[in-house]
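Single chain ahead, written as structure tokens, the form predicted in complex with its partner chain.
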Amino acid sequence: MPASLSSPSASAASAGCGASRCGGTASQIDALDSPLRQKVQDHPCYSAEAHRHFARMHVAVAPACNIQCNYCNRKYDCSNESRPGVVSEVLSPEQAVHKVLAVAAAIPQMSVLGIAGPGDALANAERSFAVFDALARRAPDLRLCLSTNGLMLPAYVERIVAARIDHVTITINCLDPDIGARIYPWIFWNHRRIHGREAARILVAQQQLGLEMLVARGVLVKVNSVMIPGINDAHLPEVSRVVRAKGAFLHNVMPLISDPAHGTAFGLAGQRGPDAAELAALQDACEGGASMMRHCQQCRADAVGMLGEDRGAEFTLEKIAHLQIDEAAAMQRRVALRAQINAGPGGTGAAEASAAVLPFARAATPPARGVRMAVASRDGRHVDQHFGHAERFHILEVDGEGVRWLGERAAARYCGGEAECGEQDNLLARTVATLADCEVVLCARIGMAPWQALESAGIRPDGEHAMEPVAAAAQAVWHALRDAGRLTAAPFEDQKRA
């Protein structure tokens, strides 16, 4: 739901995105050549901006896999890469096409269709390409992408290009076969099962060759790596450097998810996953390499919706079985919405459209009055910004029913560095005045002077929800206020107004 808490245009990336936090930052995207930029611009997984406005969907048509990873128990589903959790239904290619068309008719933000398992898209090549080829005909505006372990990639590069798939994610956990032998016990190759180091050597070679071939053909490539402490953690900065040198656009490091209860080889062997600090340190170490995608939320193979939410339950096969879809009209709606979103800084309508189409989650709480809050958020989704660094605030109306996004307000940046400090007090006062109708300001941190200025204006500064998702933080604050009995009186009644 916080997906729609955002500035409406991709061009706002320069204001909204600090260089180190988001995946494709403004400068990185600007640096891309134009066809590549076009590909990145409205991809909800790749662009730090676009993921707020556009929806993606994965269909589970590819159950089979041709390698074994020690972090995967095939009895359930791959718990790493882009697909933790259990995929509820394996679809036939025909079912998948119908489902995609139904979802794309209901959610005009739909712009990306991915095949990411539960197995390997290219170990199920016939099924995967049956879906891609049908959609290329019936919904040619959708971007297609696939995820693969890379083993069969070189064999299918031409087919990928022919199907006009422009995003491929390869999971690359190592370059060194000795490290690979500790991650992959076997692969299926040339009709035989191959074990050990030889298996890893072949897999690594195929991945690297596939990466090079895709880049040479102009296909956008993202690389995913699973961080496995003690096995490939020290090696991943090198992986990052190499894949970037070869032209991967993004490198995404994710933590090993390991639990004996999952029955994976790693889980049973007691191999632990990284803690948050270890993961962040490695992501920092890789940052000089391919751009890191930190807004990534690992999503399920059958996920439907904006990143971070899943509306799959609304589109089960049963519910869509007899749906009649006007494919042409649906496509027109999508294209129009996209044009609006991409129209630039003036396109406020896009964010409103997002809010209208994607209802906010409803909490079952008895009503007390609503509270207006301002949030300092750089990525539009988390309370991730220092009050003094915020160039704009998201304004929310929060009540027992949920969170409504009212819009955005520019802040006077009062703390822009030494040069501006002469004006500091003046700017602070202006910022506080901008937020005068808000009762709460959520931010990651806040200095003493602005804290006092806000308080004396009757606004509560709140730095206790740093890095939390915006909507969850706003709801938590609202509940705390209600529980403290502060929402029975009219706004500001219990506070001194400046």
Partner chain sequence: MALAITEDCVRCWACLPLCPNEAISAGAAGFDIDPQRCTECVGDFAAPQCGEICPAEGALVDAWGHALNPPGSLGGAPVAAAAPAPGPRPGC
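Switching conditions: you have the form predicted in complex with its partner chain, so give me the form predicted on its own.
Partners and other molecules have been left off, which leaves just the chain.
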């Protein structure tokens, strides 16, 4: 294993995570006390650095909701959309547990299992806790999280603690009931529907009490707030100040998503969302003395994989129905990989690009063949280098069981300025020959001449995954080739000889 893959720089930038309490960069993690550091160092939603190395999964077992938000419509579903409340299939608790075990076997970087909807986890408490209780027994290495609007939170704090759920996200959009009445048309409370300001007053009180109770029991709390221009944007700095004073570990201000096509009340009424500059300015105004989250991807309620990607389509109930899962071996692999990633300086040693993924989940049909890939990468972790600037390539073998690092190969850097133009053709030919046994080349950018030279040699150039983690990019390419039916033919070398 190369040093560049096993021990990346600890100075990787946090996505704007600002204060010493934040579970963000390596130095910020170092500043935390040991128990707190262990809670956040492999949680992609609580640490801006961890989201580069660890995967999460949400299971959609909570369809009902006990409040109505003007920015929410759970009926809309698009597999290509990342938006809270969106799911492709609602699972029973038993289905959810099987799916979690299958995903955690196939993606050993997975460290977190959360329930975030599509309704509210605590409005469906028995379904949610059935999943948490089963996974606490069968996959105790996974961190358990839930997201809630907070209405029923005080009633379930003790059960949350008993279930070893140590991360809870509460959506708190206001402290002022008059503002809340513009966001929430109604709540369902004590067996009746309550509207207007009184509904908002009850919701705000329950949210604040639940936050205080969780903090008192040592549960890490992240507060989500939706920025709604003209309604709560000027009020959110006060929300941030209050929730931080009460012990919230992280505050995440998200932009309103208000596309009319989604059918939300705000979308249909023409309520606009903030632009990027407005959102950044509000996050800056809220930041101070504690941490702001700026790497949120506003995930679907059935999201699977690294933040910023969604591999849920690979793990539908139909596709995982016949998987045979060695749960003990899968957990052993996850624990070992997690320790390896966290072994670097400040707990950010990333090995995700080189980890060999063993066959813990086995399909009834033979997997498609493997693909050898070359990757242009400066840091060994991300696809971050121009093809023409590469002086070495990382060589990987990728198949349905994972990604294996095979070594490095020196290459002749052919893109060196006009003074070397006369040599460029020869240098390019030498580089292509060096990669002759590879089927795919991943790079951040590539010019037309090398693209054509690689294609002529039967090598597929790919510049679509710039700055992505190497393992995630390589697996995405392999899955795309498989789904296109290109991996059922003879091995690549046999094709070339033919």
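Residue numbers count along the first chain shown, from 1. Computed from a predicted structure; not experimentally measured. We call the rigid core whatever largest set of C-alpha positions still superposes within 1.5 Å between the two forms.
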Practice task
Return yes or no for residue 261: a CA shift of at least 2 Å between the two forms, with the rigid core superposed?
Solution key: yes
